[in-house]
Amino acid sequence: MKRSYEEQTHFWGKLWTWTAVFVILSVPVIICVAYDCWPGFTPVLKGLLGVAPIFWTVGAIEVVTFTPMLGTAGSYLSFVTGNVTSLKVPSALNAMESAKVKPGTEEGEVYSTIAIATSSIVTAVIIAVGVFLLAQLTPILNSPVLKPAFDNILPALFGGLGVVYISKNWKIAVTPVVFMVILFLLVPSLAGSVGVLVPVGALISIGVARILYKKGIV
């Protein structure tokens, strides 16, 4: 019996999950093995207590968070390549706008998949190129003057999209940001947990848009 294409889907995106993962554990193992040097349960223990709660709780919140905008096979590109809130997500949601189609849909779920995955073959080229020339790289990575461009490359993007939804649901979209601007103003601290505060900003923008749709503003 033929599969569906979600069938398909999850069963080759289950495959390369776990692909990943015993390549991405084989290489602590493989360098212990080779040098003949085991660190103990202990320390490992010690290191993944103050670091692992962290990326479980990111992990899951962008899991909830992320799949129902790039779709099944965009998710399993994204949590296997890497790189999903600064540049998956980015990729999948303009290529959904510049096509004019919505998240969830069929045809957004082909665009976000598509957009995805040539994410995320030029991103190995662009490592490999930047592999090779490193030497030759260093000194212009290294530099004062691009320094400045470089430390806002996020902000940047993620700015440019925010301005197009923004500007389409203002409405719904001034209190979350309102409140994440006065939160981060206070506590610049925060500034390294906002991968935990994407769904309080999710959070506000459902409740302001349930409170908006009730009264007939939206």
Second form
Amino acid sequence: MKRSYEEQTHFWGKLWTWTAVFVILSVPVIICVAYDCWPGFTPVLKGLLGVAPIFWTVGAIEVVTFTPMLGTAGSYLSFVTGNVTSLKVPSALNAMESAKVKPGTEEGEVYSTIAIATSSIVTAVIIAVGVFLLAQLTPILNSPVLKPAFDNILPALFGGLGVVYISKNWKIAVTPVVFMVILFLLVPSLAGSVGVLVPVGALISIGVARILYKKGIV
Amino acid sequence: MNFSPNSTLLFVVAGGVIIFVLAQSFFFLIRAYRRAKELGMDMKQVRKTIWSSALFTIAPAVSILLGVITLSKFLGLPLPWIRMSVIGAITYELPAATSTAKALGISLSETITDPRIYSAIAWVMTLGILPSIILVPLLLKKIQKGLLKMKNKDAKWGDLFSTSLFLGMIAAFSGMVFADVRNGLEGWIPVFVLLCSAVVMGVCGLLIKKCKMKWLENYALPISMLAAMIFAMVITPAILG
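Moving on from the form predicted on its own, kindly provide the form predicted together with its partner chain as a structure.
First the chain shown before, then all remaining chains and molecules of the complex.
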């Protein structure tokens, strides 16, 4: 019996992901073997202690929160190529929105995969070109004129993306947005751990949506 | 072999990793494109999606490149290049490098020349991000089954549930933009940029609906984003000056 397209996507996704794990792990191994510089357990463990508790939690949360938006192939690809929140999720959502298809449908799967794959390719190419032209590009990219543009890349992205989804679902959106604005006003230092707040926002939205749905308002 | 964070060997390793990422991306791109044909989807829209996604990616990709440049000051080019091309993000890599450097009692103000410190940082960066990549093959099917069950039970609630997930994300990031407003007018810059992007997006929406400019649909987000970034370049010196 021929496996369904969805099943095949899982097969290929898993194969590529486990290969990616091997490739990623082989980088520090090659460094250590080539230069005979194994760092020993203690420094690595100490370094990991500073970041792993937060990043392992955020990583797990991201997988649960974002995979429904990214689709099957999109999830496998996004979590290998990275920059999930700032690039892959917006790109997939925008593609599905423009094509007027929903996440989780056959068409949604195709559009999100195409958007994420294209995004990964363009990113890889731009970084590669940038690395080779670094000497010429650094003064331009670090110029004080351009700096504000890149300092504000997240607001520039989430303003446009947000207005579409918030205006369409404002009844659900108003509570989590107001909550988050107040939270960040009260505790500005949370900006560094916005990843942890995504599921908090999601839980509030889901709660509000459930209440409004039960009352027949949405 | 003499160690240098910019050695040819490291560049070759980086090249290999980039080729792997490109291969995987092309594999899924071609597969999805063929699938679109099979399903009889509107291929014009599919091709437009490729263009608009590429255009949309340019600005964030350049900001990722800026991350590579920041890290390269003490790690050389190849390692940041690798890390930012697979799973990496500056928000993770910089704390990972700093945490390791602190643990080893060194400063990250100049290029690292001790191979042992360099390899310790490479290991921390790698092991720290590994869970998010490993969890996808382990959890994805289960998550999807759960969602499907919910959708089959109550289709409308299933839709509302997934909409709520990304509203949560948008709420968190919109809230973050307000983090610095207590610092005075300067702290409002990100808020103004967010509003500018939202307004431009709204205007695009009107043009699409009222003036039937359908082509704009695919490019509305990249246009709003670039307009807001240019706006940031104009207002920042005006406010700080």
